[in-house]
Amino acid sequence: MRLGIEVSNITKKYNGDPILRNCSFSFKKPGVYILTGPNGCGKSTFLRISSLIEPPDSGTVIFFSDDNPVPADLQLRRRITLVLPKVGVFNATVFRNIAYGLKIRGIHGREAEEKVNRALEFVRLSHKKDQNGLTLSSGETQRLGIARALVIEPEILFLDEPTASVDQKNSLIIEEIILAMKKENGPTVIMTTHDQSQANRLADTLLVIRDGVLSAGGDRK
């Protein structure tokens, strides 16, 4: 069964200032969850905590499958992935950038090539496969980051402001990629954005953080 997440009573402070206040939510169903709210409200902090990148001050994040808790070990971390707004790119071809996650998992040869080519096609970067990743535009770089995440076939994909500082053309392509994931029964997507219209276009379930408090806008589709 696909992974789910139970986030319970998460709190977080930075320099004594409360960022998150007793935030709780159950990500049980597949689909696209959009977390919105004003800049600085704690969206990215909630995402980093939920993706096990950063610990909460208090509260718990429990992953489960078939209602059974899943240990927070390396095996679990390889079933989830987070794409940040500024994607780190290696001084290598686009193909090799995307293949890196497979390489460290021991996947090589034809199997790796087929997986990378599928990911490239999915994010519409096949024509850039032999180009150095450092020469891509910001929007193309963000799509490379998504391809690098998708190639390892995560069950939950966390996207932190994936269209921030991205031109309109690439923003629309990224939105289409997210919608295509859902159509093709891809990973559960948990994404932050400050763009309310984008949230309305993409969300199956809309979540809002204001003043560190998380509230659910309900199922939308």
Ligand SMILES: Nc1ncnc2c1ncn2[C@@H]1O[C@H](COP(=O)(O)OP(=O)(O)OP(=O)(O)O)[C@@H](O)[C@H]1O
Given for the second form:
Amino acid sequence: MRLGIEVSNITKKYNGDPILRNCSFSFKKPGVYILTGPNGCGKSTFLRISSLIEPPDSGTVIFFSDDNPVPADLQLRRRITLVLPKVGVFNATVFRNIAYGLKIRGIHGREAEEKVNRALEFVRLSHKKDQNGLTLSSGETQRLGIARALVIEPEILFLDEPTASVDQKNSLIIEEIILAMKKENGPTVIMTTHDQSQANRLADTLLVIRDGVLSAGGDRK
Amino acid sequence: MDSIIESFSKALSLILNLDRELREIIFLSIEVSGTALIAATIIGLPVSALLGFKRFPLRGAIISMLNTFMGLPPVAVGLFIYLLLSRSGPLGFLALLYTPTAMIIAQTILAFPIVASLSHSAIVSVDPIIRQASMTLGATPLQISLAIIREARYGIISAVIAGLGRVMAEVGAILIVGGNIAGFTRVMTTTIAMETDKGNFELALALGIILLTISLLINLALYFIQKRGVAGVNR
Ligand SMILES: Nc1ncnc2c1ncn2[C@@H]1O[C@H](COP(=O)(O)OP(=O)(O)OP(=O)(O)O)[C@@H](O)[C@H]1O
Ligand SMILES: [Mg+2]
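Starting from the form predicted alone above, please write out the structure of the form predicted together with this ligand.
Now the full complex is given, and it begins with the chain already shown.
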């Protein structure tokens, strides 16, 4: 039932510069995977490739449902989502930003409204519902990004540095959100961070990229 | 000095009484320029989207051409349309010369490059992160393009208003292809030109005041839309 990913021998070069070399990993168990590594080591690149936003130069990203491979089509892309580090807020209200993923799936009206309200509550942004999304603070923007992703009920949620430009308080709120998702049997989370203690608090599985190579940094379960 | 003041007061009374001739001239102006603008928008928006979203040969050349045509001299366009529509011209059989339709065609040609080029600029200046964000949320290619157009909406509306400003103010093209026939092809700008020539300042002045007011309103609208467009941005 649950979606898993098998990443095999991913390589990616930018301008001839190898960023990722032969990265392989299997994200099959549910839980929280945390990816760390120095600036520019390729974490964001790895997330974009595994979330099918960008193709690798070589290697494969294959999704599985109960060990059966799932074709990488629109339908699959709609079961996963990536929250970008800069989020990409639309020039519209917080409400409309969050409703976007529903709108493009043909979900409107009451049903959409209820789902958006639930997502807003989950990330504690209900009071900002009618504000323009572009006027939010960094911490609120990250929470908007998470709500916009959660509302479409993804089976795998990629988060790229959700707490990078965020103060301690908001960072802890975001951690609580991630832990709450886990408790509620939410999506598998694959997330990057630079905060080692945060990584230890959240991770079921720690991963690290060094010199373009991905390796498991210990299973904490 | 006295005659200026006299002309002014007569002009004001023309405006306040909404003189019938005045009314007809204003309505025809709005009809011609409005229709031309709608036509230019209907053609210009898809062109701007095509240029913004698709890569194809000659794309760059078309963009430069549109930019150049934004500054087309109205008299040149008028002359060109005149030659096309004149009785001995290739489209003479349509008998469109000296009709409002000819004026609409000329103004559409004037407004189209402005609408298309400025809308294209608005579309390509949308932050690329918007494309990525809508992609991550599961949008189809068409839905991604629509999301980008939505982000560009204020710029696109500004483009349309700039097109309106252009056609409402021009006189060269419609004078040549419309002929300024009383009660038929006479619009605000052509009337001003003619009545001034005749020394008939009251009507010219009345129309000048109205034209100025309209142009002020257009610019005010532009100002507020551009202000709204950046209202939310704090990063
Ligand atoms: N589209 C691109 N074009 C060219 N180079 C790129 C592109 N995307 C990433 N890179 C390069 O690839 C390398 C890895 O970038 P990436 O963003 O994946 O690193 P990161 O691990 O996420 O870094 P950070 O911790 O700073 O977020 C960097 O050197 C970056 O300059
Ligand atoms: Mg990064």
